[in-house]
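We begin with a single chain expressed as structure tokens, specifically the form predicted alone.
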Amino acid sequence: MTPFDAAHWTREAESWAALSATPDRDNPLWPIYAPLISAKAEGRGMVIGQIGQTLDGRVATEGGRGEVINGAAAIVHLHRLRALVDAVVIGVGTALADDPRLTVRNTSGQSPARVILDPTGRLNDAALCLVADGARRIVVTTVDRSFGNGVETIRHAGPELVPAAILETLVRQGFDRVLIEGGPKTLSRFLAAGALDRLHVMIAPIILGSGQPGVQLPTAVSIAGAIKPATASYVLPEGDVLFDCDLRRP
């Protein structure tokens, strides 16, 4: 388990632009971001999921959407992921509950396209993720609805949006590297479908006891049937622990 103190994490954040432009295997951050950096440099596709949760697997208190579970260093990490992908994907439930901007703000880099999965057209036209700021904004839905203001709409046959079909659509749009950011239901659907190459799980040193659950998959019949990815772990400032799971390498 690799630890980062606050000063070191900040210093490495300042050199982020150089790290993402030029491989530096001596940089302590390299193992965390190398898969995405290499995929981008080589023009390869990659789908990475991320989730922040407590020690007891909760993403928020009951009814506590919008609360921050993880520390500032974990937010920097999330923004680094955004800076390395072509598109960031969330479900409409997260868009309605948290109203995230989905932009790159806490590190250097360009904001990715923002993709909202909204099967029944519930998204508010005033949602922050739809604000015109130069990044593409795309709503994937099964209904006939227009959002205006330059927002693109991609209609799929309903009643549900299938992860494989969504990713095929995004590749056709030129998005080879995709971040599935949330919420837990959307992430769980992509994980259950075998549609993720990597998964970053950020664990906060907090025990809620109850609350909204994180990853939810069909119950494994036995431990032998569980997902067992190759995993590395990193301790961030403020005590968050990042588990980097390679789902393509057992």
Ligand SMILES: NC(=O)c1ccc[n+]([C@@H]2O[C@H](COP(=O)([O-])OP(=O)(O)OC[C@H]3O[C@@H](n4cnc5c(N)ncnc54)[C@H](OP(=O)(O)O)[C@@H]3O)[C@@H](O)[C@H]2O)c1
Given for the second form:
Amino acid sequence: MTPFDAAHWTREAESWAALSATPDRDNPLWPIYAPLISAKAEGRGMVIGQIGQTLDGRVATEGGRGEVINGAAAIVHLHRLRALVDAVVIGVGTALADDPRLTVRNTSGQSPARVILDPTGRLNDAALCLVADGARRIVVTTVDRSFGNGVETIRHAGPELVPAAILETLVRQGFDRVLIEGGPKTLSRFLAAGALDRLHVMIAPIILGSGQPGVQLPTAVSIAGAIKPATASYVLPEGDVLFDCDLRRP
Ligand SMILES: NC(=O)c1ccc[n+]([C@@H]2O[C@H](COP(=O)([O-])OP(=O)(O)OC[C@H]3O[C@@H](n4cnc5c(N)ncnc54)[C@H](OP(=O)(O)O)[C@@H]3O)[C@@H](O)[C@H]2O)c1
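Please show me the structure of the same protein in the form predicted together with the named molecule, now that we have looked at it in the form predicted alone.
Once more the chain from above appears, this time first in line as the rest of the complex follows.
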């Protein structure tokens, strides 16, 4: 496991802009971001999921709204992921509960397009992720709904939005590298469909004992049948541990 102390993380943050633009194998952060940076440099697609959770696998308190589970360095990490992708995807549950902006603010880099999966048109017109700020904003839905203010809607046949079909749509829009940022239902559907190349699980050293669960898949019949990705782990300054899972390399 690779530990990053606070000074190290900050120092690396200073060189982040250079790293995100130019491969640098000597930078200790390189292994974490190399898959996305290399995919971009080589024009390859990549779908990465991320989730922040407690030691007991909770992503939020029951009915929790926008309270962050992980520490500041983990948020920097999440913003770095956003800066490396073409589009960030969330489900409408997260948009309604947390009202995230989904922009790059805690690091340098350009904000990706924002994509909200809203099959039945529950999204509020005033949601912060729909604010016009230069980034494309796209709602994928199965109903006839428009938002104005330059927000694009893409209609799919319902009732389910099929992950592979969503990704095909995004590629057609020019989005080859995609971050599935949550919440747990959205992430679980992409994971269950085998639609993720990588998964970043950020574990905070806290125990909630109740609250909303993280990834949930169809009932497992054996431990032997579990997904066992090749995984590297990194300790962040506040004690969060990042598990970087390569789902294409069991
Ligand atoms: N810790 C973290 O990293 C993190 C990240 C994000 C969110 N959260 C927390 O997670 C909670 C929200 O969880 P959630 O699982 O409800 O959020 P979510 O995954 O953002 O939203 C789920 C909803 O999105 C729609 N959806 C997503 N994928 C779909 C698909 N393939 N087909 C059809 N509909 C799809 C459905 O909407 P309909 O219900 O309208 O059908 C579904 O109920 C909040 O408390 C938030 O704070 C935590």
